[in-house]
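Next up is one chain by itself, shown in structure tokens, the form predicted alone.
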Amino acid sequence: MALFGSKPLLKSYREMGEQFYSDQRPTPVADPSLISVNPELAEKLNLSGSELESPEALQIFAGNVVPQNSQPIATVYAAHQFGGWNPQLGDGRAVLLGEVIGKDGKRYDVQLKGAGQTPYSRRGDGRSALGPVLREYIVSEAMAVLDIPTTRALAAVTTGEQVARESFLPGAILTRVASSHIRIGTFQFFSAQGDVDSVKTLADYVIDRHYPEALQNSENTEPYSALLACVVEAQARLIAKWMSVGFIHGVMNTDNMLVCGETVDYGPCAFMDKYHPGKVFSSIDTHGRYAYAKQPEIAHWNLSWLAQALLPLMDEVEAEAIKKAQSALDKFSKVFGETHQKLMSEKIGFVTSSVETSQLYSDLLELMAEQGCDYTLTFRALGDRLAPEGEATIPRDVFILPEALNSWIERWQKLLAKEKIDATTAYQLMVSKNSAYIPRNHQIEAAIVQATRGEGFTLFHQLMNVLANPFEYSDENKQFAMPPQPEEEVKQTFCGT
């Protein structure tokens, strides 16, 4: 049985109209070799998991063979990039093979990233180096396990070819899966041209594919302000989840925000080691536009451009359209605040959030910044303070809570007692919300270096195995819980283009 079976890949995005895409077949590669496949994801997508490692599947993942009945495309979009307007971008190194219907009845895109030049490549080669493919595979799958909406990795292959960056590096291709790849920048492309008909076609498609509730929630048969509200709420929840795990996206341009509410494009991203609200990793973010603490503000700014694109659909009277758009945008602060407050309260053992729990975790974050505490391990070690005897806890040679937190810990324990939350209940909640393992920058880098040097993928596979169960600490995998030594610390991450 073939990878996609007898069912052809669907092409509903293509069917909207040729203004949304360019026909584009993947560019074949010389000598592909399999790095990794994701049978768990394949099963969810109703794909043939047993065929993932077949010679035919390898050729599909490499772009050397196009699946039967696939009509691959590259999609067009625009963007605000670091605040500056770029009127035309597009899939410069990605090819959308088509769509599949998952076991949940939803539609998913299957895309090859690094599959060669497209009409939107500008001066790029359309390829991807091995390092960015491994990074995206590791981090996107880690995010999925942490219950953070994200694109997924179905497969990764090497190409047997070199790509020219600052030096020559081995090439690779990622098979990426998303609920869709429609971006805020997709709407901006047509809005900037004054093509209201295409904006409407796209909006209707997004409602049908992602937010059918917008039709039920619409005002006076106008569903587009309801659509905006849906996207605003999805993004607010997404950013709250990023913040709760210490994740920094690094390049929150409007072309990197999917309207379906999933995280996309893991270029200069990172999970924080030492906590600081102003933390930046991206080598190109020299002014800290996309710093950790600024992510909610930037998301809201990006969403305002989606609102602008949808304005002509909301009301013929501009003032009324603006009023509707503002009402939808105003939902961001409330949804983000409530979601973030709940997540952070749970991280310190409280089932429900309150003014007191909010003050408590806010004070904790201030102390963590002052003390340079590891973000992930601080919350995990606090939970360990409540662990029943015999439970696996983070050993002291991995992380120790600083004494400067002692007075805060007393306040925390008093509030737990006041709320009548016993230690075992708090511990069980905290250990389920605070992972012992995250995809740490230095460990990802070590896996990339090993693979790029031609020394194999042992570290990559070890890391993937540990991150598949991030909440279950074991001494056997102690090295993957450890924060970096000073000489191991990764202070900058880089875009893969």
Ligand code: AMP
Contents of the next structure:
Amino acid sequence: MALFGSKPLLKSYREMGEQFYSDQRPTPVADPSLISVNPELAEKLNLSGSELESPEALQIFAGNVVPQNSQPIATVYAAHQFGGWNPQLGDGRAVLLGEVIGKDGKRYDVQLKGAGQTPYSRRGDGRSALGPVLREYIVSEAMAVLDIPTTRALAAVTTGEQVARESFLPGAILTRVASSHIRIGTFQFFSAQGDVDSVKTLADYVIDRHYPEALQNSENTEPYSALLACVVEAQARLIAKWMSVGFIHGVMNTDNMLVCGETVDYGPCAFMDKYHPGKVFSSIDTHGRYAYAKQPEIAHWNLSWLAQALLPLMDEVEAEAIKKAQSALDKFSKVFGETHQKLMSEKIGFVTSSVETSQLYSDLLELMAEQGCDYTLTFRALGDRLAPEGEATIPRDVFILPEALNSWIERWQKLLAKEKIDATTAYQLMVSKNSAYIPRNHQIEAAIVQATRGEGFTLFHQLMNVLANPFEYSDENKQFAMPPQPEEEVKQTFCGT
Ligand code: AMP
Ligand code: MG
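Alright, leaving the form predicted alone aside, put up the form predicted in complex with the named molecule.
Let's see the whole complex now, leading with the same chain.
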């Protein structure tokens, strides 16, 4: 049996019309070798798990063999990158093999990232270095476990070829799975050319694939305003989730925001160690445009470009269309605010959020910033204060709550008591919402260094194992809970190019 079974890969995106893509087969590589496959994801996608590690699957993941019936494409898009307009972009190093229908009945893209040049490669080589492939694999899978909508990693292979970056590095290819790869920038590409027909084709496709509810509103006359509202709400919920786990995307250009609401493009991303709202990791984000606390505002700005593209579909009268777009965009702050408040209140043990819980976590964040507290472990250690006897708690040599938090802790416990929440209930909520492990930069870096030196993937696999159960702390995996020592701290991250 073949990896994709006897079923052909689907190509609904291609069927929208040739203005949306270029035919592009992956460029074969010299000597592929398997790094990792994801049986759990394969099962969700109805793929043959037993075939994942077969020689044939390896050749598919490497781009050396194109699955039967697949007509691979590179898709076209545009973008605002760091606020500047770029009218012509596209999959410069990614090839969409096709789509599969998952066990949940939904359609998923299967894409090879790093599969060679395409018409959209500009001066790029169409390839990926091993480091960024491992980083995307680790972080995207960790996000999935944390219940944050994200593209996923089905497989990673080395190519047996070198790629030229600042130095020569081993090349690799990631098989990426997404609910779709349609970006805000995909809409912008056609909108900028005044090609309203293609914007409409794309909008209808997105409604059909992701937001059928946009057709089910009461009058059924406003599908495009409803579509915009759906994307706004999905993105608002997504960014609230990022914020709650201390995730910084790092390169929120409009081509890196998917209309399906999944996180995409794990380039210079990072989970914060020490909390600071102004935190930036990306080496090229010199003005802090994509700093941690700026993410909601930037998402909203990006969504306004989607709104702009959809305007001609919303109403013939421009002023009316603008009103409708504004009303959809206005949903962002409400949905973001409510979701964020709920998630943050849960992190401190309250199932229901209120003005008081919001004030409490806001004050906590302020103290954490002052004290340079580890974002993840502060919440976890607060929960540990309520732990029943015998529960595994974060040991003091990993993390200690600073004394400066003591009066806050008193206030917190008073509010729990006032709301009649007993310690065990709060504890159980907190350990289920505050992971002990996150993909820490210094650990990802160590795994990348080991692999890039040709010393194998032991650290990568160890990290993947620990991150598969991030809420269960065990002393055996203590080292993976540790924040970086000052000399281990990764201060900058880089785009995957
Ligand atoms: P990113 O910063 O990863 O979102 O990439 C921005 C654009 O550059 C996208 O259109 C990518 O497809 C393209 N790109 C990134 N890296 C490469 C590469 N090595 N070769 C060709 N195109 C690339
Ligand atoms: Mg990108």
